[in-house]
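Below, in structure tokens: the form predicted alone, a single chain.
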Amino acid sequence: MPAMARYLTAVLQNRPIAEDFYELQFNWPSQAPAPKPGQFLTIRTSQSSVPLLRRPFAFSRYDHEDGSARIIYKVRGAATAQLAGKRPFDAVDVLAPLGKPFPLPDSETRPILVAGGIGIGPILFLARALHAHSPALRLIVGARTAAGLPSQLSGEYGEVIACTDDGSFGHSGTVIDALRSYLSTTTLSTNSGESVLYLCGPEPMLAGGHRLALECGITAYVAVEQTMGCAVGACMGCAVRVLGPERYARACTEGPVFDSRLIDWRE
């Protein structure tokens, strides 16, 4: 994996895409390694000491053609409010690329991608990367209400199943409800490896996806959402409880993508 580095770049666009959600597009330095789906970056949102720490964000898109990258973020504190205030040509101080990406499926595998809440970013990145090579791709995206669904869900991501907790749009219920419904109508050969799940979202959603994958005998990869202090493996603030003698793994270096069978999902 190429070593991460600090880059100073500039905002190209910063626009709202759903209720409290924004998409930030910025120049990707030509000398920087291309980010992969599942990887993330950290941004210093202000030149002052408040907030003191950088904030982590998953890549939601990378365009080699125009040399840009994007993140999707939700405004939920001082740092993200500062980020929402950035305009074209404003400076962006990033540390990237960080973390391990999603392992890509082989040509015979049917990928099923599931995103909830802020987990939409890395899943859309993966969906766009896979769509041209995986015609059987399925994308399940959920939010509490229709207002929380991103505006750019289109054919470039394959077949999209949208769902809302309150039933205001698409499938009524959670993404795990929609996933279970989809799997119940899909022929799956147990342990054949013909299907694979990719999930990103809140921990209860990931745990539900893991349990459903075990029921169906398929592999699931999860991108965990953890609070990160340093994001480079030094502070252990993003530790994830795992099975085995090590007991803990760092989301920022050993993850954020894990085979769901490696994680200890006990409450």
Contents of the next structure:
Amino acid sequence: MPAMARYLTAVLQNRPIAEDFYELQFNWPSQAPAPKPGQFLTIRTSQSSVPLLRRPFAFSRYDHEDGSARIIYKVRGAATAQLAGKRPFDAVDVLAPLGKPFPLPDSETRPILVAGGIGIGPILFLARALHAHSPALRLIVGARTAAGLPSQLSGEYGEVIACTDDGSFGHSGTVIDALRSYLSTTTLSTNSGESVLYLCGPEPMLAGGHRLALECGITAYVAVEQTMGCAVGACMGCAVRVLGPERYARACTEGPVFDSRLIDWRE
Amino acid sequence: MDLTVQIGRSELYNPLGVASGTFGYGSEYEKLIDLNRIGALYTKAVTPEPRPGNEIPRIVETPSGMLNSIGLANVGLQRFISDKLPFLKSVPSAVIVNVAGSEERDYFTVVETLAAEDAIWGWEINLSCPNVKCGGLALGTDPEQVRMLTASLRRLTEKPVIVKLTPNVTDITTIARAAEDGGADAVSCINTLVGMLIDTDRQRTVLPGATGGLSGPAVLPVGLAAVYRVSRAVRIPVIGVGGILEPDHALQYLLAGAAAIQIGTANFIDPSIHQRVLEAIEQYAAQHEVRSIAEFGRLLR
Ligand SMILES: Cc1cc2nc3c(=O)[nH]c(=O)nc-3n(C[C@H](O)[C@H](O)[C@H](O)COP(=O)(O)OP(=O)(O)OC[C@H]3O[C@@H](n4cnc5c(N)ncnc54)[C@H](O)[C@@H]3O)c2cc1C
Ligand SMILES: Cc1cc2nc3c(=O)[nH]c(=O)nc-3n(C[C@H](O)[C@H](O)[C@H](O)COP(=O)(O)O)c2cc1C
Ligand code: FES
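Starting from the form predicted alone, produce the coordinates for the form predicted in complex with its partner chain.
All chains and molecules follow, beginning with the one already shown.
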């Protein structure tokens, strides 16, 4: 794993891409290791003590050519509101790259990518990385309403299945509903081992994806979210429940990507 | 200036420590922070058996602070020796093992087992853990128990014994004096303050165990007052910890009477804090013609 470091870098662009969602593009220092899909960074949004902690965000894109990286974030509270106020040339204080990336599928395996809510960033990054090698890639993206879906989804990532909870755009229902019907209309469920799920989004969505993967006998990788302190494995604050004697794993260093079979999905 | 700090018969090469529980076992920060700047590395609490830790979520932000409910999650004594000590042998900093347990016996086990390890410079005795024998009350709240436990540990080791004080008591100076009477070489204060937050939408406490430990800039004034009072109540060195986020906070601790300091929560936030604090100490010393860390305390009018 390439070493993480703290970088003081600069905003290139910060623009709204859906209701309450923004994409922040910033300079990626040439000496920094290239971020991989599934990895994240933490940002200190304020130099004061409010908000205090750095906030974690998954990389949504990395462009080697122009030396830039991006995140897609939703405004939820103080830190993300401050982030939304950043202008080009403003400084950003990042700690990156952090965490384990998504394991990539081999050329025989068909990747199915599923994103809900703030899970969109890392899934789009993965879709971009896989698109050239896996033409059969499927991307399923969901939001509560049409306004919550990023506008520029089509084209770049092959065929996209969009869903909204209220049916205002694409399929009506959750991404897990769409995933279930997609899996049943393909021969995937009988041809197990040939597809792999990648999911990022709210916990009930990850749990639903996990159950479907078990039913179909396929592997699912989930990128989880947990409140973080250090983000480098030192504080045990970001624990997620896992099966096995240790009972907890650290989202920041052992994750945030886990094989869904390792997680203790209670509730 | 002379940055060294004398504790018992041992010396720290500078007054800057990193607080227990915020710096893991050192290796986590190796790539991020130059350990040559760290005078003392206080490990995560070590208990005889591994502990999985508390229910999740374990962290929540508060105004200018954070609450944690990690629950002494640690790898336990055996894996500390096999997995963590090898790295700690290579660090330039003084390695101070934070010792914890749920009864006296646990403290003895940890210190006895590790006593012969050359890589370990000393002990920080964490008395803030709930004690089963005391009906869950923290060990560190009863002066007589603190004195006896310190005295027993004193007999087990030649290395410096630092007793870490909890601020969750009526008068922290009585506990500090009890530690001194028991033979402690220093005291460190403060550990986290009991606190909680409530989610009004869900009508639940944010942390599953209701309360957690408050740290970060919000506790700075509490830590400073503790150091100020304790350093006037005991003759042994007092190590200041709590809320340092800026170099000026560290200077305030030294002026309050601290012989050394620890940085906790700020490790999560600003990896440049250690260098900035050391620079500030040297600059301040030059400006005010201070030749040693011990002289800082005399500046306060
Ligand atoms: C590995 C990882 C990747 C993430 N990737 C993204 C992403 O790509 N896009 C995105 O919009 N969001 C992402 N998040 C969530 C993001 O970190 C939170 O939305 C952000 O911290 C909210 O901060 P706030 O001050 O605006 O809101 P607050 O009002 O502080 O909190 C709103 C919610 O955010 C979460 N949160 C608060 N503090 C932290 C913290 N220190 N660490 C983690 N979560 C916290 C809590 O669930 C809280 O309920 C990710 C989280 C993790 C752990
Ligand atoms: C996540 C976390 C874990 C901690 N774990 C321990 C511990 O294991 N033993 C201990 O004595 N103190 C522990 N502490 C307390 C700190 O060492 C320190 O006393 C306290 O956080 C105040 O300093 P700060 O405001 O600089 O963080 C912990 C603090 C935090 C934030
Ligand atoms: S956030 Fe500290 S261990 Fe993961």
